[in-house]
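In structure tokens, one chain follows: the form predicted on its own.
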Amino acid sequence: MANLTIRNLSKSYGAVRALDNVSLTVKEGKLAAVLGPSGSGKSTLVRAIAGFVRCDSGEILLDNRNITHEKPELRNTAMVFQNYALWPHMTIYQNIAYGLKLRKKSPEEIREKVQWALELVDLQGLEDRYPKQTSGGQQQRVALARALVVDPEILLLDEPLSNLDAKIRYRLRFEIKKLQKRLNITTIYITHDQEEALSIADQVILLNNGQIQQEDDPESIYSSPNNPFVAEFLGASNVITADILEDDQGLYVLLGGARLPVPRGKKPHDKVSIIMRADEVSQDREALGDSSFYTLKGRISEQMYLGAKRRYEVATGEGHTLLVDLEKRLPTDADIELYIHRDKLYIY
């Protein structure tokens, strides 16, 4: 196993800036979901690290080992596609086994580690059958066990997870975290998919247009956004532009009638940014304790069904919309009071 680092790291194609000037460390045994929407860099990223991509600018270190110029094959990297890749005239064991051969193992050693990958994850029995006599998640499982097979110092997943239902590729997404844990194997998790990178990641990576937002453990990237982009991309948030005014007490916004502060710097009719969460407004203020809480007013124009969770759409007086996502079933058009902690509501 090795420390990944990447120090400012650049690739365009064109125009395109695919990656700008990245640099970020993922340490021994951990595992790094690099999240972002399409167009963010991410496959960009993971590729370069595979040796698949030659960037204009930068260095790769496994270690101390600068493997920025290598090629692929002599990286020590393994890397798990997006749809798996897997050789359809292939048997199971065969595709497993295919990049030990390239690495011209012993027949004795090949059975062995081959064996080891299918207990590994789960596919004993199914060595004989072909890619296409088995199921989406199974052919996921064996592109891990093709790729874990070479003892690689890093392993890199592109987005393994996106080409299966919603079912199965929750429960895989666990299976792969534990497997994760118990090899101590240090990995790069590429997702489009917010969820599956806080549920899983010791450390999330998100990038926006080639560049690093924030990186941080799961909980205080979500909990405490240092951008704009960074509110919005994790969790159903609300984005509100509104003007400062000014009146005798100084400058402020004004939301759902509350008086919110304005950041350093702004002066009157200058627009801000204002991002709170729709899971993180209660009707409760009880529940909020003694901490310090803005009260936002409206009323409910539209609401959906969730599930546990019903999603209301609250109409200001300013004429802002909010989502609010609350348990209680509430008719439309009544009016209502909502509750946020002040350090829950960001102001750009």
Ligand code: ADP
Given for the second form:
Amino acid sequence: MANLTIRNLSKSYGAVRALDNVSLTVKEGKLAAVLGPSGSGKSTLVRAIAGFVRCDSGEILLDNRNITHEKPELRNTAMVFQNYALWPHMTIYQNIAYGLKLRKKSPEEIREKVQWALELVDLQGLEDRYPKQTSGGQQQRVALARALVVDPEILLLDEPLSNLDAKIRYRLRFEIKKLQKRLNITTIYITHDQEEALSIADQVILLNNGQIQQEDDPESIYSSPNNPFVAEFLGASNVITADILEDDQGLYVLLGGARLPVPRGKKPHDKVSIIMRADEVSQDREALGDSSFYTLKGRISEQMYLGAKRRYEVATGEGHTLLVDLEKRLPTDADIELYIHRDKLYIY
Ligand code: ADP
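Now show the form predicted together with the named molecule, given that the preceding structure was the form predicted on its own.
So here's everything in the complex, that chain up top.
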């Protein structure tokens, strides 16, 4: 168990900056989800920690130990790959025992440790089967057991659930989280699924083009995105580009007739991005209490039934379309007045 510190890590492949000056800390026993679109540098980051990728510059530390140039097998990290990478010619038992054999543990210790790992992931009784005689979910558990059996200081999981169907994925997500907490093991968990990241992580690291866009706890990164990329990636449904206007009171933008402030440094005729979630908007002004809010006006142009709620498209006088989720059933073409807390509408 260790604190992981990464300082100014960079790695290029030709002209591609796979990692661009990445710095972060993951505290002992915490689970950090590394989130980002395909090609954002997630795998490169985790492979660099494991020692499979040699970086151009920067440092990787486990507590105070600088492992930047250490061989992979000396780092005491363990990795679970997306495709599990189990050895097909070895039984489940042999797969799990392999790392211990490499470390020259005694037969007795190997037997004890493998038994411990099998119990940990609930696979007792399957030790004599070969990987192809087990389900995808079971193979995933074998991969996890094989990683944990060597008592790594850092557990690295590269999209560990992406090959499983939705139901098993959902269940295993919570099992991994429980196991990780029980063993108090510092963990890096790569995913491109924002819901998975938010539900499992103590800390979310969002990458794009090899750079960290935001690093925060799940609630903060979801509710206070640093920039439009973060907001959009974490599921904000409205990203509206609007022109900056000017009158004798200064600069402003208009949305649904509401006068919105303009971020510092902007000039007339510049554009701004206005970001809000479909479910942060309400028709119920009372519910917002004394807090300050914007009133947005428009007309319902389309609607879609989503079960517990409906999603409405609302056309504003300025020619924008807002997506709004409401429980109430309303007719298309109705005029509508909506309220949103000022802190829930981001302007960049
Ligand atoms: P992610 O895991 O987020 O999909 P990667 O870390 O795999 O992203 O890749 C980051 C960038 O580096 C991508 O543009 C990818 O094409 C490039 N890249 C990764 N590995 C290599 C490699 N071995 N050779 C050349 N380019 C690579």
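Rigid core here is just the name for the largest C-alpha set that superposes within 1.5 Å across the two forms. Numbering follows the first chain given and starts at 1. This one's a predicted model, so the numbers in the text were calculated from it and none came from an experiment.
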Checklist entry - Just checking, between these two forms and with the core aligned, does G250 shift 2 Å or more at the CA? => result yes
Checklist entry - Rigid core fitted, then: does E302 show a CA shift of 2 angstroms or greater between these two forms? => result yes
Next on the checklist: Given a superposition on the rigid core, I'd like a yes or no on whether E70 shifts its C-alpha by 2 Å or more between these two forms.
Outcome noted: no
